[in-house]
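Given next, in structure tokens, is a single chain: the form predicted alone.
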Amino acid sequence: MPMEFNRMKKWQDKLHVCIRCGYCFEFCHIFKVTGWESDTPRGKLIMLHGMMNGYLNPSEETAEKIFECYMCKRCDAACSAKVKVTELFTDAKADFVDAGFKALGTVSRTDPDKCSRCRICILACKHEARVYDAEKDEIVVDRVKCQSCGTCVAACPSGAAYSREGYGLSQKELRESVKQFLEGVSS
């Protein structure tokens, strides 16, 4: 699939400012769950650098991973190169949205089928991320504006925001960390 740079084009100098260190991965969540370099901030540089030089093709696999971030900013903090990784991220995620990539990545998501259209979940996206579209009847979340925060995961009462299980931070994943934890501590 072809793809334009065109809001990574201006970040082109700032990904070969990166000294490839490697403080960033000290604090990436998904890094700690996985263990993959392609999923350090790093690794993610290094991949956007690799296509805008044309020494890879932009695919599904890799706007996936441009899209597992939860912007905690952690990366932006730790870097001592001071490249503003996170906002890198999303201009790239920008780029991947308008060459037509459909990757989600750790971006929320809403059940249509448990969703009351209560819209509860908008005002609390403090990103502006979430929008009601009256035609469709449902709750769209902008790709690149969602941060990954969870607050609309929070905020929904009838459970039908969501995000990706398998890093350790849904819902469930904590409920089931914090039992297990319990039961240690009871033994």
Given for the second form:
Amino acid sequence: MPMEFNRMKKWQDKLHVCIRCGYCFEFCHIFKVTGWESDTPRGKLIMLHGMMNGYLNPSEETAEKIFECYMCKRCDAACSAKVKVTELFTDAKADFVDAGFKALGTVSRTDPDKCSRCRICILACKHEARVYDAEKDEIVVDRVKCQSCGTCVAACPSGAAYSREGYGLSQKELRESVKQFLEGVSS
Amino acid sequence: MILINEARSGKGRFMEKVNVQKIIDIVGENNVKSDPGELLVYGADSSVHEAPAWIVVRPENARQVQAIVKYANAGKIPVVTRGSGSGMSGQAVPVKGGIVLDMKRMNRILEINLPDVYCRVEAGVVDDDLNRALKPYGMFYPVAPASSRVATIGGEIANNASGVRSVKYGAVRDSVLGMKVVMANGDLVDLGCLTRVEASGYQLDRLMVGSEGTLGIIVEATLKFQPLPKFRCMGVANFDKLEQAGDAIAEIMESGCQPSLLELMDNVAITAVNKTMDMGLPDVEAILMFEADGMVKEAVDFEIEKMKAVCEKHEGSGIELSYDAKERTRLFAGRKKLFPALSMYKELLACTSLADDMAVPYSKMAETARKIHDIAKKNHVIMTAYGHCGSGCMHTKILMEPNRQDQWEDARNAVAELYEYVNSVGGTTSAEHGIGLSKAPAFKIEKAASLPYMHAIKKALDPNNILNPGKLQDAPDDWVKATRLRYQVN
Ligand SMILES: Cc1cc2nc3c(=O)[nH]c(=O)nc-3n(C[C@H](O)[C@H](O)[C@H](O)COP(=O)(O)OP(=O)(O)OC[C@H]3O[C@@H](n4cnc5c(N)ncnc54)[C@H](O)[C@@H]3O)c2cc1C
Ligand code: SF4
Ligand code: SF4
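Target state, the form predicted in complex with its partner chain; input state, the form predicted alone:
In what comes next, the whole complex appears, and the chain from above leads the way.
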């Protein structure tokens, strides 16, 4: 899919500020759970760098990675090269949206069948990421504004607002990973 | 079903086939990645180099590593072992493509044996995590590279890492008792032993230290640890002239002091840290940080006072001493984060890991620092002088405009001139960060006499040249052209 970097282009000369030290690894809980370097801030910056310099074609897979971020900003705080990691990701997300990519990553979602249209989530969202689309009769989430904080998920009385699980945060997954670990140690 | 993954190098020069299904059968689908974005991420490290992997594979145990290596050896597919990719010279960059073997899932601490004073860990354990596990027992693994929060034990062994405490506790080499290694034919061998001394035979565990993944894949390591000292005292001294600091380093070492840390920062480094971290360090030509540690306070006092006196003799000023852990962290924060901070030195300048970790004899420290600045000036780049001077290691970085082609010529010249000097005073190309690609030309000059023997060893242990090919003695002669550079060069 062709992609214009209308917002990203201002970072073109600044992406090298990331010296790829990897100091951000341990601060990113997505990486801490998945263990894949492509989930680290550094990994994502490498992909963005590759896209902007023409040796990585923008794809849904890459977009998905960029949308997988809780915007906790721990990487921003930890990076002593002061790379504005989450600001960069936000601009990248907007460019992906403009180019028509469908990736959702950790962005919150709404199950229209469960949703009662009470709109509590719209009030609850501090980032003004949710609106009610009267035409579609649906809650619509702005993928760029959503910070994946989960407030809407907690506020929704109908269990309709949700975000993707799978970072090992559920009790079941945690138990499973502890079990696997112990089996590995004793084998 | 057999999936064939065809991946290209950045320039599309070659296309290689890996039987993805075969690999999935070994490690499971969840531990294989072949999306181009992933291949790019796993083709980069902390160096100036980049070359995409063909496939990324995450083994969970030695058996899986063996199976992958056997498969690769049969098909002559390169295997590039990877810890965290914090190497600074392109060691983990798959310059010839192939399978990147990500060891981070093998991160179990298997045993902490207090009576015999050793621990056994899998290769993917991160240095700081090991130290977190040892701390409750009053012990520590002393190598302490600045990158300890990210570097894996396997990566440290493969690079013979060292760090701020190496002046007293040695490099990785001095902490390794043994290891389990998967050889190029897939055999799993036990090297070394559990004792401090081992007299006879070819010490193959030592051969693996610093081999940068070219001779075998370390899956497990047995390391000795040290008791955590009860007292640590850090001192800082400022010097108006770089030479004064250099002379102080040489005299501290000569006078029989036993520092547990001896670090230098020059003015470029000081400016960078002040700028990014508002540390308010004095604007002098050099700062020396020194530390003594031990179980008896009087002994630590004695060492630290001796070092302080040497600094004073060489006109060190504004000397601060502290036993307090928080204060020590504050005094050292700038040094710990220096490399990232250099990246912020000036807009448009990138901080490149080049000529980054030579070592010279103590008596040449001051001269080397000055030489670094002279060479930088002559070649229109900015270079710093800092490092673990207590172990003879002088770090630098090249700050340059990476988008300008001519700056890469400047960098090439600066690197070559600096290593020529280092060689002439009996120094060495890499004290700790390894050779990989970017330091290979200088390494080959330095080790000219032993190169044929290194080639012979490589050939004997890895006849199909699958383990991290194209590195160390086999790396290209021009590092600038060895791979695509990680910067956009116009
Ligand atoms: C900011 C910064 C500061 C640093 N400071 C220091 C320092 O003070 N001292 C120091 O010594 N280094 C330092 N380094 C360099 C780097 O962290 C070390 O070289 C470290 O040992 C690399 O570990 P890694 O796990 O990241 O290895 P990688 O970069 O992934 O790999 C490096 C090499 O080791 C090989 N390798 C990795 N794992 C294995 C294994 N299990 N078996 C066989 N081969 C393997 C790879 O094939 C490759 O050749 C620094 C790096 C950065 C970015
Ligand atoms: S984002 Fe910051 S901390 Fe992470 S690799 Fe880049 S420079 Fe290092
Ligand atoms: S802001 Fe995103 S990338 Fe950064 S640490 Fe948090 S989750 Fe990870």
